[in-house]
Amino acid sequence: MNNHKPVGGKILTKPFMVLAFLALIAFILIIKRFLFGIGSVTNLSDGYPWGLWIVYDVLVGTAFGCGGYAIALLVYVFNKGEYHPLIRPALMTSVFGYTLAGASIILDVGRYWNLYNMFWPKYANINSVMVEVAICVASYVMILWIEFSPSFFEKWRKGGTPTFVKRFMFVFIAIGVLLPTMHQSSLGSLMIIAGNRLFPLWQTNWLPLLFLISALTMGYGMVIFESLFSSVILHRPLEISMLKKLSAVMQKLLVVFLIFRFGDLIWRGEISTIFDIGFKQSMFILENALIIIPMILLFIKNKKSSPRSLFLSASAVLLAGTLYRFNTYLVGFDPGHGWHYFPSVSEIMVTLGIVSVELMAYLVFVKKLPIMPAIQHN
């Protein structure tokens, strides 16, 4: 029985047209990038070979897209079937986050026409962490679309999802749980090889675990954020009871993250570095304040069922995870020799355009496809 229904409604609204305008600007700049090279639209250099596009579109975008992975862990691994209604909306955000992250890699690679070599056994460096990330992300994008395919079948195929798809879906779900575990931790491993070029507040052999935990917290944060946001924008009932339980899971992960984070700093004797005066220290304090704030909000018993507290907590978690990735890959990274980096206006506009495409796709999908749980009328 299909328990999901299209929300319906007009597509070409004023907000949609504004998003389309931003996407058009980004499209024009992308054409410029391919015609005149990556240096024509970015401030990248030999010291900073990756910048805003990689950090936001790939590192942050895929973490935002971990909602499907995070909910799948609860439902299929820990057998928490009560969260099943959240799977399809969470899976949709994962599809958008990972698909656009994978596509944006083509923008960031200088010689993009050689990108296929990464998947060609003759040329691929199988010892490279980047190759492992690329293969995992590319594979996960395909897995996500397969997992999401019932939404299309239920919309356009009489009889719904084919039997053979249902029969083998458990295989794709299992692979879909494995792949993010691998590449999210590997994104942390990438910066271990930076050595002392990465500021000691972020450089640690625990980076793989910290990146994985932060990806999970951001995944749960995105599910809560998306659920509350869609309820308000699309005039749907709030799912407070379920989101309240989900926030408790997120809260426990935040505690684990902080224990490993500060325990590592104490073990390495770097805890005093926090109290030095400097921009990096300030960014570290801000990053962790954004983690502690939702913990406090969620610990206050009478606030746990408040939609506003849940929304603020989820937003703070998403900002904290975003800042953690920016700090690790850009703020805390110093290649030396006087190299500096700040994203160009074109880089910022392309990133805004990619976000706009995600939001436009979200509006189209929820209004036209059976994504959202059907509203139960008493």
The other form holds:
Amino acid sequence: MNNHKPVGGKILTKPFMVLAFLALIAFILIIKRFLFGIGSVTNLSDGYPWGLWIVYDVLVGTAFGCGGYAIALLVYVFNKGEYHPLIRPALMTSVFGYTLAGASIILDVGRYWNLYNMFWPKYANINSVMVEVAICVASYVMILWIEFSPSFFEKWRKGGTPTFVKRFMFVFIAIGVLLPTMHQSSLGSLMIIAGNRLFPLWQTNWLPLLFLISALTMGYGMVIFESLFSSVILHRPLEISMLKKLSAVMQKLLVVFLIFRFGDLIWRGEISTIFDIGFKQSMFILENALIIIPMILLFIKNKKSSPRSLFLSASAVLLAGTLYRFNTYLVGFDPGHGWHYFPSVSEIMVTLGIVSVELMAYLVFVKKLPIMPAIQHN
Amino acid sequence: MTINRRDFIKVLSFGAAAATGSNTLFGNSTISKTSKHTLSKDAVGILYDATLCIGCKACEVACKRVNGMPVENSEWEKMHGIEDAWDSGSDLSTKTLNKIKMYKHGSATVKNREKNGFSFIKRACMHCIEPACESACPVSGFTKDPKTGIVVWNESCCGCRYCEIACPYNIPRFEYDKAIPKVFKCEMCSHLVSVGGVPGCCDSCPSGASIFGKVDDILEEARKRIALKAGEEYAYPISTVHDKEKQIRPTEKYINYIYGENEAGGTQYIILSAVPFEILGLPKLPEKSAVSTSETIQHTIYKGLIAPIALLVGLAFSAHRTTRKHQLAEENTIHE
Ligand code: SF4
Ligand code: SF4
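Alongside the form predicted alone that was just displayed, please also present the structure of the form predicted in complex with its partner chain.
Whole complex next, starting from this chain.
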């Protein structure tokens, strides 16, 4: 009855041990951070209070985790049942992406023991965009684990997923589409209050919509990336025709994104800012080139079906979204004279460690749990 | 159930549009709790007149004394064993809430002149009328006193530093070097003001450059000063706007502008100067605060939670139908 199967195979492979080593280094640095303060491992300052950890671990991490959201939207809202086999692997990347992003907030927040105040009516400030983000991300992590629970039930419970879980799953699925819609857009709104300290190429009242569309493109990009990646390293057959269709959806979203992005710049009269040569402008051009390249790649018809161009396109989209977030939060942010930021080695090592934990969990899960679509032997 | 699929998609996209803010750009109501029009009549503030400041830093010393803040030494001084002998921080920090800075140009011979001249500037929290730190903070880590309008930090802070991203003047300072950090900024000596006292800086200033008073009164005083002709004699009050003790002296050529009157919705710390404000490091800000833009967008999207709830209902309906279809398909394959 079950159309998902564990992939099987050894867990403690060489790459796995390398990842474990990176995770260990990060763990030691994290202890240092809790003993001696955030400044002891990061280059953060009062001018650049948010750095690599917030932008990569939280913003990019959750956007990479939008695969589950993006596929759920197709399957359950637009009723495209053919994508159903992609849901579980997509959900799994989402579960890790979001869980680790949520956990990494504790590292970055100075007074973590007070985090619960965000959910405490006496202190929660409804004017703060961050309260909305916090509530939605925290609840979404829980929803994701519930949505993902059938994989555990099928493995460890006789009779598989309990009927009541199945019966109410639609509620969780619905909430699971609503919450990312809310917080991925709010992750853009967060920067509106920075006002003119954020460079006009990025500061706009449309930040919420742009961040939402961008997160969706990254969600589809991640699903394509992950399918191709797993087919190579886990020696699985390619789901190329489905991925091709998915890339068409992604491509349409990229067009919509660019229309809003440039339409807004023209409307605000900031389009000419691009031509004042400088570092910020170059980063802007790079960010958008990374969107335009996959669009061209995917437009060239005969190349469309090649796994290589699909992989390149998906990677470019993921990079573009990553850069868009780095630009909005760091490159375009100017706190004034004399402040600089570039992440310290320890800061980078902690982020690498978090990514390693994610990859390790991925390998364990696909090998041990029924997640990947079963291979059809005809 | 026969709900037309097209209608349903309409509901969905309406909800989605509302939930993500495509219609928010058309709302321009300001939702901030305080604005210039609703500021309490008892709100207090400081008028800093850079033309009078002699750069003696008496205010810095007094600030440290009345707030119990430690002295600060540079890394170089610490390396050479100089510690606690004098205070030498060069900017606001977790130990310094109030800083006198200097602008100088060329030969720097004449005070209050832009070219070949110099000027002092006192930097501290502006006590915004629409404080970005307070609006941004998720956990009420900064609150604005409804009566005095003074913005203070509270222990409920979770250390996320969103206030530092939000503050247009780059004021809050976070203890990056502590395992149990706090956030620091000038709190206009609220502990003294609440018992009828005067902030340390105004109390100690010998030249009348910093004076304390009700916001309305200091604004009136500032307007009077910028209307004076250069060289005209004027009786400057010394530590509060109504101080009996006055210093009579000729005025400088003021720039005809009160910094802080309108910046980002206005501030309770206002500044006068004879040299352009930008060269003193004060940011040029639009009158409409980013706070009101941010709050307007956020509240339009989430007004009464109507859009999210509408979206959720649509989504639940759709998900219900699709999951049923999948389950039926699954059951059929089992029975076959
Ligand atoms: S100057 Fe900055 S810290 Fe002070 S009240 Fe305004 S926003 Fe808050
Ligand atoms: S650091 Fe503290 S005061 Fe500042 S926004 Fe975060 S919780 Fe609020």
